[in-house]
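This document starts with one chain, in the form predicted alone, laid out as structure tokens.
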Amino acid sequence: MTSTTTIPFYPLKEYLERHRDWVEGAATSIIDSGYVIGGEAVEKFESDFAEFTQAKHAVGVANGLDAIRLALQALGVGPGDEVIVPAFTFIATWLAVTQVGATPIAVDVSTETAGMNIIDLPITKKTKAVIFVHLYGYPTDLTNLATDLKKLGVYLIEDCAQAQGARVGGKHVGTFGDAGCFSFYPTKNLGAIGDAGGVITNNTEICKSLKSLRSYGAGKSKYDHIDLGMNSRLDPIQATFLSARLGSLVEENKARLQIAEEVTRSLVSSKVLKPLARKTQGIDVFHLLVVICEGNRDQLQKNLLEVGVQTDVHYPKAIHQQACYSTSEYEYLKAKKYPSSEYLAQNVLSLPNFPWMNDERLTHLTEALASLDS
């Protein structure tokens, strides 16, 4: 296969060049307003995002990790509490638990979907919360889980860092549980031009707590501090850019879906690549287009790169395999096995699926994938 076409994994510069007016407009509007911390721009995005997700409240914060950490704090999760998390996810899911002093309890995921197994969760008297991750932008209906956990007095937090716009059963992810946490990292479906994050909730008290905790535990006045909070405020330039980008999110997600469907069709007869199974009949937003490598992943990546296709791996290690969770403090993790998580870590491969991919690039991608079987 010979071609001059190249496909970067996610050429962010191309996107920013296409929407330079949004970038420049965001900066200019904040400079003109004089409000470089907080202000109407942040309030507008919070209102826009709450309306988009059909949540009662949205609270902007500095990044996705802080979104989960602050949600845990707002729910009173801390030392002595256990929080159930998937063994296969991005490390921020676990770090938030660790940072509030709680204990992460790992659960294996499905080999077919990469979603956390939610049947027979290891709930104990110490369990304070469950964090479910809508990994890769594939939504899962959590209606029954939310009902069951509520009866047990256990909180449900949704990690929606990769699932902006994903819906199932008519509901946006993040609205099934007590809080939905988002990252707006630049490469996300709804990405900022720097770090940014947010939390949605239908609980007014949780919203009030989040707004206090994100700003030094602020009370009713500037130097009144009622909680042990932190500095994690959404920057108004990021908020302005996010409000502008939010208007095109649905169309961009549709483009991602079309690319994923075209690639999936091209892999029907493949002996070396297998798409992950779709979880539900909801709206998948394909933040990442992930396949399972039946052959040698390193070699397959090399072969694709030789014909101009850049790929990535999300993620090469399950979290219990990370060095920071291999110390004696986390020795208890070795008492259980997580075979599906370890299998996925060894075999997943992420293909490019940025929404502005043109027909030439898409054709080249599908032909490059087909060539792997020859």
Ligand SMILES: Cc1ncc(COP(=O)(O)O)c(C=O)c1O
Second form
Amino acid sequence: MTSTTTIPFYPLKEYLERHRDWVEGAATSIIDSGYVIGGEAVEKFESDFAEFTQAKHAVGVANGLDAIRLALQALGVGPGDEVIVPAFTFIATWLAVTQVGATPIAVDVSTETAGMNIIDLPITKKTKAVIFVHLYGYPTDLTNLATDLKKLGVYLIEDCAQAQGARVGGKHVGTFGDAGCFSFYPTKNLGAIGDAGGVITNNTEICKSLKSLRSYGAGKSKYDHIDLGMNSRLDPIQATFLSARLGSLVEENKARLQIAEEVTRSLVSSKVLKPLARKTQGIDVFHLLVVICEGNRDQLQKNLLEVGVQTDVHYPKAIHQQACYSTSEYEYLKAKKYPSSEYLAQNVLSLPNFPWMNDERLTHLTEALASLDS
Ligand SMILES: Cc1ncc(COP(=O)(O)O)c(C=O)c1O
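Rather than the form predicted alone that you just supplied, could I have the structure of the form predicted together with the ligand?
In what comes next, the whole complex appears, and the chain from above leads the way.
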């Protein structure tokens, strides 16, 4: 191991340097077009992303949180409604539910994939929607769930913020349910150069409603407002960059997968780190390369940092453990237990995995991981 090699968790400066031409190209095209809001660049990315995911429609919005919030609003979810969400996810999945005035109902997750348990969901008369999160980029086949929910009149929203390009049974994530919500936050597999998001749907009415809601509830003409909307538009500079990057997403996802496979192989006899048991259902895009710590996580993180490997934790708390969901209003969450979510929160560790990690860095990473056993 060369002691000078360091592996940042996700080197954003390198990301920008690598994409300098596209960043500059996007800025130039904005000047040339004269559009700083909306315009052809946004429409082009929407049509590119819809074609890529094989969805009928894609609607660009400002970020991933708004994508979920607007999808809920477009489906008419609001006060008095219950929405089923995984206990272990990024906070945005729940915040979107809270922001539309609905009640989040938590369900525990699988320790194998970190995805929500979808058998025996706690559906009541008040349940209006279920949000499934394809966490860490692992795609779950939701065909049966979508069929069952449709019969019950319950909507299925997929949070695909971490899973751009993930497919299962030949279908892209986000196309199983009524709406698929994406974040294009810079570190995502399809990242922008700032905040950005989008929703895909096969339902033309939902698409129309999303387009209105993202733009002050716009009606047919200027200053005609039919919905209580918000300002959540996708910037054309982000759209231009995203259209360019979309062309290399499949290759970049393959690179992430290869790194994840190499690291996983290197951990076969590790006594302190165990990969998540992701039983392959489809194309896993490894947004995050997550392992389970069988020793003290803080100490393992420190030891790795000492040999130049930066790690992170996604996430150190399940959502019902967060202060913002521990107030008296959310007392009802305590009636149930979420042991797997709490176990993951205590033991997961994310290792660096970015598509341009070179052989030298990869060797350094696997050697650093091996050194934890000595
Ligand atoms: C699972 C999940 N949902 C939603 C979001 C929200 O996306 P954004 O940061 O673009 O608002 C994220 C972003 O990190 C996420 O990981």
